[in-house]
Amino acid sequence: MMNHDRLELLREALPYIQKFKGKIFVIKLGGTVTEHSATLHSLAEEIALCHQVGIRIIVVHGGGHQVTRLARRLGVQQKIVLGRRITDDETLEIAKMIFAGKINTEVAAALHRLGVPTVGLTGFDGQLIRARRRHPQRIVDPETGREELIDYGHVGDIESVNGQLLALLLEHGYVPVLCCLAADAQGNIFNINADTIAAELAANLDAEKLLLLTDVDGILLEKGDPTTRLSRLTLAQFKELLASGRLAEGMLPKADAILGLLARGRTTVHVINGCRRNALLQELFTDEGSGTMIIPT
């Protein structure tokens, strides 16, 4: 790119960055974006930038890719309903050494290295997430019609939410990073689907954007192309997109979240490739963008 076709760029960008400084990012990486070395620190820099300029940011893993694989390693089956993985006592004890150890501390790791203050947390530090138990749920299968009663074990549901730390920590000028553990009052710890602790932190702290950085190059139309990529959706759009049922399995979870969120506030949502370089930077700050952007309105 010619030096000309740079300055360009930092003359579009300009205006992005003025208008969100100070504002509150809750950006979610799924398991898939730090499962490489190369494509975290990749990443990181992009996160590390956003903080440079003055983005106030919340980091959110899950790690499900990587709890599946050691899974396998260790010889214990998975099961994954709706996109939704059942957690049993041995799968939990994987989690907390996935989520809360290994990908927190590398994903903290990275970003300490560029020189962005970074604090490891689970939702149960400071109280920042309550949850309980998920109840057993009917579930319809899609493909055969039948329904089945579906125990998810050491899976939570969110009760409540309390963003003082993390005000704190932001207003400090730290980059929170939290993993999708949290616990209920007597300390049982449960698995919470990262997105759904994402849309949650979003709506608490009144975010200006929550950014969902997976796999794939924003909503498509057709599974693995690319070129059929909605860039801009409304809520009702989103809606009628998801009853038409054209929406993959793995978005179901974000779905859920999606509207949960949309639906309490003036949020936008991203849905971005974080593995694909500077897509983040390109979706903030260009006119362009890079993923597909979802508003409430």
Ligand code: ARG
Given for the second form:
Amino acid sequence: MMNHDRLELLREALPYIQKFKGKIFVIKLGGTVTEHSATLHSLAEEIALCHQVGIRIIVVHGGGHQVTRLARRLGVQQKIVLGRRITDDETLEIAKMIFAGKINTEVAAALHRLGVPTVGLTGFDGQLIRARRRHPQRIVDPETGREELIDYGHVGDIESVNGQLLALLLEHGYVPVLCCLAADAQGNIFNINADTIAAELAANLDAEKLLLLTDVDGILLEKGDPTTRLSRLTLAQFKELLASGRLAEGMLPKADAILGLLARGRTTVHVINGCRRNALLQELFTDEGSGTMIIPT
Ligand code: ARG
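Target state, the form predicted in complex with the named molecule; input state, the form predicted alone:
Up next: the whole complex, starting with the chain shown before.
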């Protein structure tokens, strides 16, 4: 049965397809998005469609959940200090297996099976990201009020980004799939926050959009209540929201990465539910979207 309402969708999509052609979008996949193959395959179709209409896509993924799960299976104790994971020697081994091995291969393969030419990468391939070990940090324990020095182990911060290889790949129609490992000049490998990588790449490549795919419907005022989703925010409104302390906890680690990028004034940031079928297409190709859009003005 051909339904005319359904065809209206293509008309609505036309201006966006025209506008986005040739533009760079950085798509960051959160851990829950890549964990289940049905979710990943469904999302890969949406990404393949974006690629097909000429959007230049870079995929970045994390996968902390899966690291935790494998660690548990291997009997490797995970050290969490004040809610923060410490990447010790054994956890780094697992992170390499999960990030560069399992998830990177699975994401690239999900796109490959739809005919998308992919290239799987770590942060140090082509000297893309230069990282350094994170210095031990003073954190106040909210329970005791005491200050503690926390050494995160093999966790790195980004020192610089060199988008040359990515630009080259995009130029030739490849979709780079990047995991969240990077290294310093001595070849020490670090676990890097994937949201930060995605935001830094978006800035470096002057991306049109940074799309953060999570397992919630966007920025919600009340945790777990999708009816409190904010559909559209300006940078100023986003800052206000941060200052008010109303932002759900899960968003906080992303906030820093997003703020820096928005402040440059070139990239729009979207927070979308990557686990919900069609959420990405709805966000990009309809007027109302599906998640939260933050505009840099
Ligand atoms: N499709 C348009 C775009 O990507 C508008 C999206 C609106 N999204 C929203 N959450 N209000 O630019």
